[in-house]
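Heads up, the chain below is alone and in the form predicted on its own; it's given as structure tokens.
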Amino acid sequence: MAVEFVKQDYTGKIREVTIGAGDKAVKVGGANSYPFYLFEGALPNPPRIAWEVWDAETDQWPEACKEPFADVLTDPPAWAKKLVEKHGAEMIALKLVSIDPNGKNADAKSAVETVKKVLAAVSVPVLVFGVNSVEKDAEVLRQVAEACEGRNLVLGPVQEQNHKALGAGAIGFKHTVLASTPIDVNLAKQLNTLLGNLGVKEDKLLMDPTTGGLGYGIEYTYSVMERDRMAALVQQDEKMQQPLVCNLAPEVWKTKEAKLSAQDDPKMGEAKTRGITLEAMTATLLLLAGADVLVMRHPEAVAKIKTLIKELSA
């Protein structure tokens, strides 16, 4: 007798959002079932990877991360170009760490110039990240939006406290918003609602649920992302049907397990392999929880995840 499989009845769908402009624009979202449940639904746009580029010295990075980019670490446009030409990057995640009020506190003008140079160097979509400072991000990202009108950047993190300034800038200059909230379903829905009331269109909105690295809160992140996807796909919650972006690289590589040398703790094994494994494992869990875009750092970790995405999407 034939076995009849029980299938979930999905009533919702993740919206499609286009990132970037022109021939290299990338479309994310569109799934109408749980992550990689291809026996129940469709995954028209498999998850994508955005590669990190920092606009300031990367003293916080372990040597394993610096090594592949040693020749370009102080030159963001050259760094982005190398990622595209050598590593096949489809998207760049430009981190404006230089504007951190607790660091270099660079002004908006210098940050805008950096963004413009990176955009001139590559034609792939660019996600522009501030430093999680409500006031400084509002000031800088608003000017970035104006200077790069029509390029359909992703601007984030957009938080409740600065959503009006950044949301209005994204609307006026035709960019996409990355709504960021602490790991909480209700807060995510609230911010999406506020941005919608402001006038941000559904096809210009991405969600950043925030994440922890493996061993540092990933279980809580996973469960909240599951609830995000349950709300979107089976609970008919239209405010939660946006693609998810997970900014995992800094969370992984700042941990002591990723930074600790083999000399300091021989039982931990070789540091480079350990860090790459931590990044790949974290990315794997986030994919299974529903991530549509992963922000990653090390080429070997990215290669592993690209292979995994290809296999799970087949």
Second form
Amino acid sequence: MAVEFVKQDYTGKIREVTIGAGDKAVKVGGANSYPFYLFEGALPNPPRIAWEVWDAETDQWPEACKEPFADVLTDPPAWAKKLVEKHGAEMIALKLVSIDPNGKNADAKSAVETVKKVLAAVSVPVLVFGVNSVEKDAEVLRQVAEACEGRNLVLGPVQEQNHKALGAGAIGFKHTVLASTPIDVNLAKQLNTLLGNLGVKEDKLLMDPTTGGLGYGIEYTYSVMERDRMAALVQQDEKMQQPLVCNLAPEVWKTKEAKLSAQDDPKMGEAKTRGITLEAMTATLLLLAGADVLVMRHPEAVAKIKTLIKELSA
Amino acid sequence: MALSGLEIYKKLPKTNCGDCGVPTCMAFAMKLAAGQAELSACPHVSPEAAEALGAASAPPVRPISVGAGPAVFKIGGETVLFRHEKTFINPPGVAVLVTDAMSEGEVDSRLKAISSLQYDRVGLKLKANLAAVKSNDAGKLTALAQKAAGSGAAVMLMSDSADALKAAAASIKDQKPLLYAATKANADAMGALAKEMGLPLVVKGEGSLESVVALTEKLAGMGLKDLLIDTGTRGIKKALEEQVQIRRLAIKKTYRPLGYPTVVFPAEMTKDPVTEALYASIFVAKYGGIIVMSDLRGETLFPLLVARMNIYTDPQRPMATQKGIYPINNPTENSPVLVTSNFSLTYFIVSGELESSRLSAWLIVVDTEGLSVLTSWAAGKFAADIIGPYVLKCGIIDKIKHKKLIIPGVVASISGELEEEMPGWEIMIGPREAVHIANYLKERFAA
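Condition change, the form predicted on its own to the form predicted together with its partner chain:
Below is the entire complex, every chain and molecule, led by the chain shown above.
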């Protein structure tokens, strides 16, 4: 006897957003069903990985993450180049850690130089991240926007408090905005609305729901993303139909469980594989919740996730 | 099919007596239909109606108890497709596969890992639940079963042979083992065995839901109630689709032939241990009942158990850490003292930042009823007259020589009142974000 499947009726789809410029530009979004429910929908652009490059403070990374990049950890352009050429990176997530007012507090000029050098080294799309400091991010990313016109960077995190400065910069110099809100559906919608009112076009807008690592609040992110997708796909909420970017790598690798050595706690097993599993499993859950772009760090975790995406979207 | 409110109403006394706590029978019927009330709340319903309604109001995914004694755990009983709609209820059991093809050493290390790889986290014990032992030989299966029974976990007996299952199950019947599996070829014998021994039985299909339904309908017809479903599929994409459809049909259509917990086999889907763990995490999120792994290793088991805890956390209830003094990195009498809320996430983030800073500190967690710093401050639960007295009496005074307390930057406004509550203490205003704690401490407390 045939079992009749229950089909979900979808009334909306995720908008397609193009990141970067030229022949290496990447299109994300476009799904018209819950993540990987391909028995009732289409996934024209499977989720992508953006590889992390930090411009400072990589000395605090766990050994497992330093090792594959030991030769380039203090040289962002060489690092980005290595990611593209050796690891096949399709996107770079450049973290301007150096500008942190509580850290090195580098000025905008030096940050702009770093971004320009990275852009000169690679032609794949680049997501440029500030440090979650409302004022400093606004100051630095605005200048990055101006100096890098034409590359269609992704600039973030753009928060409600600095959305005007950063939104205007992105519009003026034709970049894409990453709207960041603290794990909340309504706040996400509100910021999308504000950016829309400012003039940021829907095909230039990505959402960052704020990511918790495994064991550190991923369940909140997971459910908020599921609700984001529900709003977008079955509840006719057009403001929520933007692709989702999950900045998971720093959340995973800063936890004590990712850093612990096997000697510290034998029950936790081999350290490198544990860290890779934590990163890849966080990514897996975020994929199931609706991530379109995953910001990741370890090459082996990325390899596992790329294979998984291929298997699930085949 | 689930009954509509109107269909239920027709079977109720229609007296509007209100004894059930709802003013009218119609309103009560609507609540029953929505799963928000129990029929037993109505003292006047006729036995015939109760039977008809009872069958219709049984949970859409049958709850099943696996194992006995301290090893017992529950699966099934789920009522939603998305955890935010209410909550997921019974976390899937994690099983480790042990077969007669393994050496004694391989068998022993797997069984030992069930008890040695357990983790304490936010007051919960994270652990694997089940040993799945497999052989078609009655003697070998019985030997494995007895070994597994001594592991402290529940046992799933796996065999194509009903005779082997019978012998092994009889030898550990007090452990209430789970039987695997009834197939098209042996369903009659397996069904009879499960019925005779009163044990739950897994059906194994041939890679389609139709093949599963043929089995569950047949076995239900034999009077068996505690069934589990292995669709037989071993590819991740199709397995995900099946899990979704099984759960949807059960919940949205109350489709009884698929209203049972599932058994899934990452162990048989890949040879790569990390990928196996990732598949397992997919089944944690998407509706697995028992997840069978090829081995238990700390580096992959710990992430999986944490994922299971996270996904099965009740989203309606804030997660709280116990109040108290938490020593970080072996603090001394001169180490700084910080105070924060008992929202688990806040605690994890603050303690995580402190630990990775490699600086020593005392972290005092105040009972804020599971609310974050800012929320509890707004609700008056992270206030000077709660923090002050608690810090003074929690015992920290005996552990330190100074009188300095660091409060979260977002509640800087309470520092004045706190100084009044804690005479002689210096109240220091810490950073607004946990990520800046390390720098803050380095600047002010560097030796």
